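Given as structure tokens, the chain that follows is alone and in the form predicted on its own.
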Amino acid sequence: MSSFQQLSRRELLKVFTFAGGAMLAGCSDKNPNGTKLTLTQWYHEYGEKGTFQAVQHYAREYSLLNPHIAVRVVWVPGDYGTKLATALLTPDGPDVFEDQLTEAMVSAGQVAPLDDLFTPEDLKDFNAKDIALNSVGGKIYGVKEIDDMQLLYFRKSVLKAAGVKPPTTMDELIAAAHALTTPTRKGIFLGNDGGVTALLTVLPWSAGSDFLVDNRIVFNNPRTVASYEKLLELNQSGSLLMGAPTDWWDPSSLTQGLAAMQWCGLWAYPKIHSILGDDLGAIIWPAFDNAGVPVTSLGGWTAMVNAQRPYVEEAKKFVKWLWIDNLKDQLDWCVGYGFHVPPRLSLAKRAPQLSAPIPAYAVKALGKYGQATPPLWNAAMTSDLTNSLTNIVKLGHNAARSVSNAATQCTRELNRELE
């Protein structure tokens, strides 16, 4: 945890209100003396304690090194995606912001290419999957800040007492969840929607399927259908925790004994380990069957530069300083608050916080089995597929027909993107 002074909720609210009001008012890019350039940097509201103070510290650090430039941090609570999309349509949008790159951003001219920020050595040191996810048409448009992933956490003693081994297939997982269910505890927690959100892409990946390859929607196949049918089976088994006080991204259902296993993020590892200690075990999502593969999502946030703002070069220099050159702050950001895997391979290897058995396993598993949808995949496609899986799991709709309908809708959306 950082030593930065903590702010109260009331003080944070004042900061949010000031920052948001400043943007809406279209603050000048220069201080009253006319000598200092001000860059605006947007972050979504991170949940880990100390993160807001950390990004303020990074901004002040840069200004000390570059006295002619100030960086105004805007911490955006609520629906960050909608607020950012709206801001990028105006001349007063942020100079630097975090998001996930889409081809629509590139087509709309909203993001500046950043190829010139990377040396050949830099490129070799970044996770190659991160570089690919932030590239369109052979150009790089973003620098990954953190790599997020998920794990299936469990209490080793609880599994041992029930005679259950960590599952290696989906059928084994369903059997384990059943064996671990008692009158006071469910076998597994995947989120209050029954795993629809958390496992939407994970399940087909575990079956060897994919979503968008070579400008084609490819998930309409028997393997995707079978993986979604297994989630329905799990939802109908009576082994799944529903109605938990918090959702899947918070580990409370596991740490409070409401479920014996829980799908949650690596970011929650410090909290879980502080409660369960060496009784904690974890694996990535098991292979669907013997023909499948274990998997986890390669998520996280990417820093980008607004191509519509007048100070693109100054913003690019700041991004290079913070997210490419400044290894100290990158490591602090990844493991100083929650736990995230540094996108730079050298940092991930040498971070002492990631050397414990579970974090070390997670880093290795993410590098080998982490998967993500490409920049051409967009929110509308995710919505179409989510509706399909919801209909299967919650309404009992025919899985093959629902997946086929989603593929038709996603293909239609893809064609609009490619026009």
Given for the second form:
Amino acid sequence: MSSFQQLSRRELLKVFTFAGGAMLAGCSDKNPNGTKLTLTQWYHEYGEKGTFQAVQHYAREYSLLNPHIAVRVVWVPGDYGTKLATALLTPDGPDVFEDQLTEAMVSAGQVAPLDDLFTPEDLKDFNAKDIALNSVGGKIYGVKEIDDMQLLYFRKSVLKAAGVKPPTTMDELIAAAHALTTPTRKGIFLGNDGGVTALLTVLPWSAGSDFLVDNRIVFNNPRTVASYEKLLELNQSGSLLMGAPTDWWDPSSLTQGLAAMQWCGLWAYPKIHSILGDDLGAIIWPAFDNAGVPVTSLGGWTAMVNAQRPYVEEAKKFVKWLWIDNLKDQLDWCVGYGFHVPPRLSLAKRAPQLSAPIPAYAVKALGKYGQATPPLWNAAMTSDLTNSLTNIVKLGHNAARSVSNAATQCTRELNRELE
Amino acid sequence: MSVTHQNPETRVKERNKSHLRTTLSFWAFMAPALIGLILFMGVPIIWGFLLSLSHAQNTIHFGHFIGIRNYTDLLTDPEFLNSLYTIVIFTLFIVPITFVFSLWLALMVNKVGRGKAFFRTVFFIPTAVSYAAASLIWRMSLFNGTAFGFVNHLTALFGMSPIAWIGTASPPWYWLVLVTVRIWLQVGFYMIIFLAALQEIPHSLYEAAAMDGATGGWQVLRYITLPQLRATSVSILLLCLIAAFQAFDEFYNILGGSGASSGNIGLARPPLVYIYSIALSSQDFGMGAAGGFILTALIVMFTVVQGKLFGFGESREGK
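Structure of the form predicted together with its partner chain, please, following the form predicted on its own?
Now the full complex is given, and it begins with the chain already shown.
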């Protein structure tokens, strides 16, 4: 008879109780280093080399300063927004995460107010647009980690050889793209959907229109329609690169010579500059016409605290340490890998990496021309507007009618949101 | 031999005891599956239905009931109706093509004298590939829009310029990409089912047909093989139809359901991708649940109609 068979029922129960207890102990917030509490922090997967190691380093630094707290970094590849939103519906979501704030997150009680983390001096030093974008009902719910923006990059020598100047209006841009197109190279790359996603908000902004102002959908106007019709013209011109191996956020199409100009983020500047050197030129998106304005979108990522977790105060302290007080790590995060504009104005001025001609131009242009949609604008509205622009650009639908349909859909979404 | 007579009361008790034991055993064996079914199928279905009647933004809790508004909103949403139209068109293409192609492959493999196992395996292997992986290969390698994409490389041999297969709406080349990837992935599976059914057909039928003067492959196929495959064919049509209505992966991964270049998904967005974006990107779980029920109703409707047309469930092989 084996020893297992000799176990009495009572002994077996003891074994299971012990094993169960050991497993439960393993699941607690205590970690093997003897620290008492583990905060979970989520990031989307940044593409630049060294970014994951950097955020792990920041987390370790915090644990060294606060031995009773460990920070577990979760690096989320793929569709981050969906994964995060789903995790926030459960009690086991992250304690700290990065995302873009929406009013729906506030009304669902998912994010904790962070007003008490900012001193009046801090508030003055942060980009006022960032504070406004992360405020709902007079309360601040997020601390901006980085400001992202886009630029139209080009090779100066290629433009010069074709006798083309950097465009200052949409018509000039279409003409430039046409002039730069050769049998082996397209004039411009705006993403594999022909600029529908990348220029969805940029084009109407460049024509002086907007999307959601004072709780009203305001994009249903002839300027939006005209700007979208120009994207159709560009798509039909044969000068657009489509079907590239990577999308507009990656600069390979420009650096490998598949296109002469490319719309891409400031984040890619170090990589492009290392390949093209001083031949690299960049501008923000040109004004639609004389009545329009040049524009770039103010994007980026915001650190938020999950209000549904038990350690809100500890998580808030960590966010304050990393994204408000810790200027050294903020600078490292903004310019150590890809380039981003620091949301703290004093830091943006101090960063030596941002003093080269193109980054310096980018910082200035973002301050003056950067635009963003407010927290009330949501994913459903983006989806409605994207459908409308796809219908115009790809399927040849009437632009005025498509924009008007999108406005009806967005108003319905807005009313649902405001219920 | 002595016979002991139990009194009737004891006999009834024993019978009851044995009956109780049988009942208990039945439930003991059934309980795990039943509990699993109720917990993971029944509860979510009821929960989903209640959600579909609620305004559930950024929450999966029902309670804020709004009647059938989610259903009416969806059924008047042009993009949702468009997605239903897209999936019907896709189904009308993919089901007959898959059916004919897998039957043709099965007939060919069945005829092969030597190396049958080899060909069977070769054609079946794509079934083991994930839809996401195959979609990425189709998008980034085979149907890459630049001059060094595989298909563009081939077309260049005939002097054609590179084609942006995925982003071009007229002509709608993206359908070629979407349909070929699904055919490559699923045809082997249906071929195996056809092959099994082909091997079940008694050889004597073919001998009898030959004696009756059936000549040529077509006559034998028309009057012997196809009628013998009737039940299998109906099952394959149904499986294929349900799978087509549930299409998600290749549309999402080839046309891009989220992130950069999500504009292409507007060219052909199936209902599941639309429901996914409503529920998981926009976090409107009420409307997402309503979309799920509408799609289910549509699948049931098409299945019933197809079943009626082809007589599913009322025939056996050869009848």
